[in-house]
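Form predicted on its own, single chain, as structure tokens, below.
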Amino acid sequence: MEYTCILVTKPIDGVGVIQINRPAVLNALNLQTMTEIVAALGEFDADTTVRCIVLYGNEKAFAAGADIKEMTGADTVEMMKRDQFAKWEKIRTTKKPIIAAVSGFALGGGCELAMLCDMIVASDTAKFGQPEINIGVMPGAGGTQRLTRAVGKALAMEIALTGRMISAQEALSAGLVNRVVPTNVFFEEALALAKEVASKAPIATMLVKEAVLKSFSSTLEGGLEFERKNFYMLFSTEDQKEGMEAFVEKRKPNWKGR
């Protein structure tokens, strides 16, 4: 499809890049933008040359929230029929790792979108928050659930109940982001991390992501069983044979994704 709200870069070194491109409204996430992000992720998921994905905005904003103009005046029935969060579930089921490169504002839906990604590289000017309480609503795309799992009950309650933004350093201390880097290199740092992930065995990479995410919806016993089955499954891949042979022979493996 043709994109009007995002920019998509062809894969380089196994990494596909999606940039949210609505700078005039601080990359507010309207329905069209979310539709395009989902479509681009689907294309990258189906592309065998892509092994990791970077999602970012610009230095001022990853995404400053949902586009409120689309929701003003809507009633409960209309919002249920719109079912706008169905698109978010499609992002959650993307098989390949997604790294969010966040600078500036990641608020409301922007914070929720970043948390849907598998890792977050933040610039030192990044600010995260769930300010929905300030307009009489609450997070609806995972803000009360993923944020709590990431930073714990106390801080998640404070963020969601007061609308307070937290800095990149506070987000790092709380476990919400992987690292904080200078603003002028935030995208390059995320890209470097993505290239490192993309250099690993593709099938193993996807199964690792699947197993880690399973830990959030499973008991420890169930998660360990799931992990074990994925581990055994990899022994039917060519990459497992290649990886272990390369280790024994002290050479770099040549991954085929098979």
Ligand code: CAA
Second form
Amino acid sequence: MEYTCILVTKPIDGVGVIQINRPAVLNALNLQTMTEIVAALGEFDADTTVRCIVLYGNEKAFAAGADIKEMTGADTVEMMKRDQFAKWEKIRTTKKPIIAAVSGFALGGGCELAMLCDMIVASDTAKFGQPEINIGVMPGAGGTQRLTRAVGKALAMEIALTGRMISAQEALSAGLVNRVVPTNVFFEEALALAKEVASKAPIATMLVKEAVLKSFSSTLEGGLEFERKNFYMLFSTEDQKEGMEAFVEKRKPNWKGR
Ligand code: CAA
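We have the form predicted on its own; now please give the form predicted in complex with this ligand.
What follows is the entire complex, opening with the chain shown before.
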């Protein structure tokens, strides 16, 4: 697929990189951009040389939300026909871990996109928010659900009801992001984290992601059963043998992804 709204970098050290590239509109997520992000994630998911993915924008904006200009004249029927957020669901089912490197604005759909990723590395100038209330609507791509799970009811209510942006430090204290790093190295720090993840056993990595996400949609009992089955399943991989033998032989494992 030819990309016009994103830049995709060929995998290096097991990490595939996607950059949202609409700087003139603070990386507003129009339909084309989301189609391209989903397609690029699909390609990386199918590529066995990719073990982790980084998604980022630029220093000023990860993404300032869904593209408001594309939605202004739409009515309910038109929005339902577009069903644009259904496409976002495909991001949730990406098997490989995705790290969002966020600097500047991550607002509305931008915040929701970052939360769809598995970890967030934030620059010290990152700002997170769900300002849809200021334009007469509300979050539509998981903001009321994922934000609440990440930061708790009190702060999620405040963010979605007032549209207030929170700083990177506040996001860190609230548990929304993994770490806050200086802006001039935010991408490099995310890449380093991605390379660390990419250096682990690939099948185990995917099953860990799957099991952690399962905790959002299952009872504790159901989730524990799911986890246990994934754990047992890994004993049919060559990498389980390799990992445990390497430990016993005091050497580094050589993962095969099988
Ligand atoms: N959609 C379309 N265009 C956007 C945009 C968006 N979400 N956010 C910014 N832009 C555009 C602006 O229109 C402007 O374009 P022009 O130069 O052509 O006028 C350009 O990006 C730069 O923006 P500003 O001049 O506004 O920059 P600023 O630094 O003064 O303000 C900002 C930055 C506070 C982020 C402000 O742009 C803003 O409030 N943006 C909208 C944020 C928002 O409401 N996001 C939620 C969208 S709805 C949504 O996401 C629904 C959902 O749940 C998925």
